[in-house]
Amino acid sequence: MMAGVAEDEEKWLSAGITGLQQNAFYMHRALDSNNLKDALKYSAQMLSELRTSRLSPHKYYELYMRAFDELRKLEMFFKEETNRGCSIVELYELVQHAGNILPRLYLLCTVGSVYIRSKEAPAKDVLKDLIEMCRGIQHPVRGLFLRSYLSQVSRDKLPDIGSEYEGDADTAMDAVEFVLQNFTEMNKLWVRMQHQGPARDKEKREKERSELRDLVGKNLHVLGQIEGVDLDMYRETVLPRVLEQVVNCKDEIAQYYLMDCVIQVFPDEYHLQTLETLLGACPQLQPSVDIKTVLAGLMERLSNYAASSAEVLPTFFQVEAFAKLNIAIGKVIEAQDDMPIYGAVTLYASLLTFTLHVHPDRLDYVDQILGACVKKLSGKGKLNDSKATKQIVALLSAPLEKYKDIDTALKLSNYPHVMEYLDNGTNKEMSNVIIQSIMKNRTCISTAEKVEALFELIKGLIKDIDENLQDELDEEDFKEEQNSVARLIQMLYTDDTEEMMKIIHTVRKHILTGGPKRLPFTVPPFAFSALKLVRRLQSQNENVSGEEVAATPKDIFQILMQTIEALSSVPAPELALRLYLQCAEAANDCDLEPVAYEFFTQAYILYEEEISDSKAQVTSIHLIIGTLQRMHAFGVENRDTLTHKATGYSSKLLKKPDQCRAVYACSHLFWLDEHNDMKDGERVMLCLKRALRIANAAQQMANATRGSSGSVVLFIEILNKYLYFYEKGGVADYR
């Protein structure tokens, strides 16, 4: 059926061309040989092939097109013919005996315009005369193409001011109300559109609209460029002129296009000082009108003007523009019940767009808005909406990138507010944009206070609100987003121990709550910036010993053994021993010695019954000797029975060569160069000879096993240790 139409109209047209061309022939030969009263009659003929309601307004376009590039030559002959001494305004009155209404309208326009050029009347009685003589074409595209013929012909003739064509004192208005007038026919013509034909095509209809909306949108761009349209003028006549003619068509298609182009066309500064008028449209125009994009992109060319120069700022303040677009977006949004909610949030957020450009400093409107989008989300629990969890996203990432704060963020009540209403995946994004906020800008997060603040508002990162969304997540996404919140218990710093204390415990409050899944990310970032503050703490009680200071070194080592014991829920044994060799060293260097021990003891407990590969208890003896080697702060007693231990688990490790190598490092915990009470020779030769006795059963063993006499590489290396202590003196009595 469509096909059908389709090569129907395919046919009218190019019978409508033919029909053009012919007659177009015949009058350019007319032409050629001057004679006006054929011209008139072929001319008159080709024209009313426009008179044909078969096109569709894209296919009528072309045919209008080449009847357009002949009237243009026909306008040069009258032109010529003029210069030749032909009265016009007998020219004007011949044209007005065609036949039909239509042809004689378009040569009156054609003649119209020669006859404003030659001066002989004053263009604005020329003007009204066509617009009135205009009003006897009612069909919608014809009388649409006529008339953005007549703004085509008449454009460059406007009596306006400077203009050639100027009149008496009231030449800009003259040139204003016929620009009006044409196009609130043009308006009128356009919206009868919409309601001819059967409803089963409505949505052809207003596909066929779309295509002519730029005819009827060309008369504002007209007068915005007429120079004599001042801002009294345009306050008090132009803007309340074409605002009426929007909010009274009642058309959702022609209110939408034409307070676009309102806001496009005129300046900047002409918004701002009507920004009252403008705004007190939007809430009269018809429910289904996309207004969040009409109002989105006035307030985006405000907030450029806004930024364009300093020198624009004190209009803003001076005419409220803030408050005024505030209430409008209230009312806009309250006579739309069934506005959806992100395009209540796409308004919110063009106005915090606005306001982070106009009012930098006002923290307070920053905060209104969120709260007025609080209060528009309210009851709606958690949204699904792409769309509007999107606007929210660029709502809130809005004041980090104008501020580059964090801290500017947390003064605003209503921020997290407006985060709960995000689904759980995009609350995890955006915390994550607050993250990399702080990474980028280097904010440091100094109080305990604000600490607490933060991790409410990321408590999407520290802890499973949905159980089951963890299970779906993504682990590279995962380990990102947890190497995240590493780096930022980094961040936080402060130079004041006692503060730096309250923001230790908060921390651990909060990661403590972060699952089995976290801890091995968050436990770990959190120890060494607690073992940092422990070292500041060492400093400080040399430097004022005697005084009472509010933590201790004690307190922030009790905090880590009760931290990195949650380690074994996890279950992470291996982490866990070296956060406690870790600790051990720190207590070490602070002369803890019971707090030292206890930290070795519970290494040992793990390596005894969590840790079980045979490679894990490789790296985690050695780990163990390489810490104890270092220990000084341990008595004889509490030093021989971690060493005992520590030669013990060595002898026990699974494979003969991994026995071998452990128990000649321990050789080391019996020989310290820095301390002359630490060096045994004889338990040193002790330790080698032991492990020689192992290299001879590994040797042996391979030798039954596979018929070789093995590698020689753990005597080398048993070899080189002997070589070592003897330089040192410690097997020199004993070889």
Given for the second form:
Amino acid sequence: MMAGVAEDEEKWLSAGITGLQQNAFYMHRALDSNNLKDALKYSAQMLSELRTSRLSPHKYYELYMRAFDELRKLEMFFKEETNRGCSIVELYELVQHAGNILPRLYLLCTVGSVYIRSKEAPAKDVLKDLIEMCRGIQHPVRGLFLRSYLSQVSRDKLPDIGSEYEGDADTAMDAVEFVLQNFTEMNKLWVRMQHQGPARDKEKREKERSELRDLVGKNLHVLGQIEGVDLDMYRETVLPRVLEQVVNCKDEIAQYYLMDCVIQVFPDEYHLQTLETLLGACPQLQPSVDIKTVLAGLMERLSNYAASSAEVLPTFFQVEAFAKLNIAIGKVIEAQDDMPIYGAVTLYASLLTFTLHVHPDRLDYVDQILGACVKKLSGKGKLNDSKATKQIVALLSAPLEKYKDIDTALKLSNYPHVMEYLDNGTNKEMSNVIIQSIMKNRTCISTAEKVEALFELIKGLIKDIDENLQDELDEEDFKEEQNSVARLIQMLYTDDTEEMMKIIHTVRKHILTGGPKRLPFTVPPFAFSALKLVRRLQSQNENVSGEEVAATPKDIFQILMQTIEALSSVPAPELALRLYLQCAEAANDCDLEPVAYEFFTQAYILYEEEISDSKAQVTSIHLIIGTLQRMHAFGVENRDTLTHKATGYSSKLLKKPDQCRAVYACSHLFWLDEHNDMKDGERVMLCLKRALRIANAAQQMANATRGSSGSVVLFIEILNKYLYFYEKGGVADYR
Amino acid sequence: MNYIIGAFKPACHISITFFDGKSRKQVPSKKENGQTLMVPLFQSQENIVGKISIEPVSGKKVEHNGIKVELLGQIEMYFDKGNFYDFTSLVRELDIPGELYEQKTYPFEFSSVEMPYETYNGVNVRLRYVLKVTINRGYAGSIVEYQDFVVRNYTPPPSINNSIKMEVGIEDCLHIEFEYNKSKYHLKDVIIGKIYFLLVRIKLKNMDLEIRRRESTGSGANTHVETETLAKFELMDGAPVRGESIPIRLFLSPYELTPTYQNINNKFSVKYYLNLVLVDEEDRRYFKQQEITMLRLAETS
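Rather than the form predicted on its own that you just supplied, could I have the structure of the form predicted together with the partner chain?
Up next: the whole complex, starting with the chain shown before.
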């Protein structure tokens, strides 16, 4: 059925075009022969085609454009006619003899245009007459097109200041009055469309209306271009009149479109100076109007304006733009009860962007906005509206981007409250954004307090927020996000050792809540961060000895001990082992023998009890040997115990080659270059000989099982060791 | 051949010329056969002066019982065709009985002729002025020649000319208020006015303003009324809403109007009406008719 209608429409359109062309042809002939009477007759007939009610606005426009082109020719003719001595006043009367109103008014506008150009009467009077006569067309579509024609032909003939048609003192006002009136009438017609015809065609009608909206909006463009509209006139006349029409028409489509038009058409500085009036209209609009987009557009414009030049900023302060916008937004949200959450959040996000541009120094404004947002969100629980979530992320990201400094965000007391309304996934995402911002800007978080706040903010990453809800998160994503947490821990740093100590306490507190899955990621950076402090304290102690320091390496080692222990719950013995060894080494550097010994003990216990995989054992033993070798803090006894244990572990490895290698590595434990009292050539030899034995055994085993004598790599490696120690003077003889 | 035709031709040729025929204004006048002819224009109290020349067809003499010229004001009713009622009749004798051998010219003059009524060509009635020259011939039948002329009388602008203002409507359906700036219009006048919609509950399609002429002839039981619509002028296209006001500007000059004639010689009257017609989407018509007085002002130019 719809196809049928469209087909019919096509037919009607082509019939209309045919009729129009036919009469245009006769009109041309009359024009060519300077026959005014016939010209009027055929042009009126031609214009009668525009009287149709059958076409949709889209098709009607096509017909209108053709008529428009023809009317240009007619206008030329009228102009020539007056040059030939025909009185323009008579002509103006003559066209009004046409019996049908629509052709009559098109002709009248056309002659009116020539009339103004002739300057025989003030432009103002002619325009006033035209606009008054146009009232005769009450049919919305035909009326809109006629008035749009009037607007088109009068555009360059307004009695504007500086125009050649300029009139007396109030000339710009006359121009404005004319356009305003045309605008008002057109808008009325446009709105009226909505209420005509059956209710079931509502959708179609709304589509048709949106096709026509630019005809109405054009008037506002014209207003925007009138030179004589200065700020005063805009404030006193133009804006109040336009808004009055917008508010009073009570039409959703018109209000939305026209508000947007007003914002786009007039200059920013005018908006700034009339903000109160403009915003005052917003709460009066229909509840269904998408006011947030309108306001967001306004704020975006103002933001850009503020960003465009620093010179305009004082004006923003002067007019208290923020306060006005803030109040207006509050009112709009209040007025529009059923505005979706995301709408409100969008408004706040736009206001925030605006504030960041205009008042970058006013953190309290930002916090105020976030506070208002929290208030709006409160009692609604977590958001599950994806649009709203997106807006909140934008809202929260904006300050980060602007200040490039998490410090600032941490000062915003409402920031974490807003975050709480995000669902878990988005919360994490947002946390990631925060971390990324920190990383990108290389911001150090330098007080425990801020660290506390930061962890509060990103707690989505630090611990499972909802215990019951098992994370179905992708393993990769999880790793990714925990890696960024790990990186973040590195950024928590201050030169003040005392404060750093506090930070370490805070971090520890938080990461321990992370659960077994997170610990392997978070403990290492924490440990290293703590060790860094240890080293700093160490060097400080060397410099300023005797000073009472709050944080001692010992304390830190205690903390570390406890923290690493936590890894056993994961369990991650290998990682723990490495960390123990790191700590031991650090303790060694601080000459804290008992502490270092304790760490080693822990490492050994782990080795014995937890590390059962042979490959892991090999790696671990080598680590142990390597670390132990560098230890110099141990007394002979402790050292003997540890080395003995280490050699013992080495010879108990599963695979012969591994045994062999571990054993010859152990040889280094007895020979420290820089410590003369630790050069025990005998025990080195013992190790090497033992390694040789094992190598032999390995070869024999290979012979027995595979039938070949196997490689001699092990022997070469051992030889290498011999040569090394030989050079050092550690091996007396070589067999 | 020529001779035979000559036998049916009038024996002489009569021509009537006006003294100021060259300078006097001529207006078109419709003849009975539908042709339009330019004829001189007079008004009441004017002197009608001219001359009549009679030229016998070459070489023939015209015997007659006297020659006269008459000025007649006649009213002709179409239901009584051919029967003229003369409301004015003036006679001038031009010649005593005798014979005409050659062309002879007679001057004539009617001074300050009372011509109270205007020439009018209606549907059922015609009022005309004519000069009639008669050459009386006893046995052969008189030779008669006519010369039409048009009379128009001018009235001064009315001292009182109120506007027409009226509120009309159908209860709970349609209420309008309309205003025409005057109640008396001259023939080249412009009707200015507006229609204000107080209540609109019907779906209107358009609105027209019509000028109607009501010509009534005869009297008593024989009264015959004929109404013509002389102008149909569209005022509004589409459906207005409450509060709209629609302007009226109707130029009267393109229409063939006459002044209002009130009971001309007890024979006929011509009245004019403005008829405001509103048409709804079902093509129902709602109208309100108002009489206006038409008058002829002296042309300034």
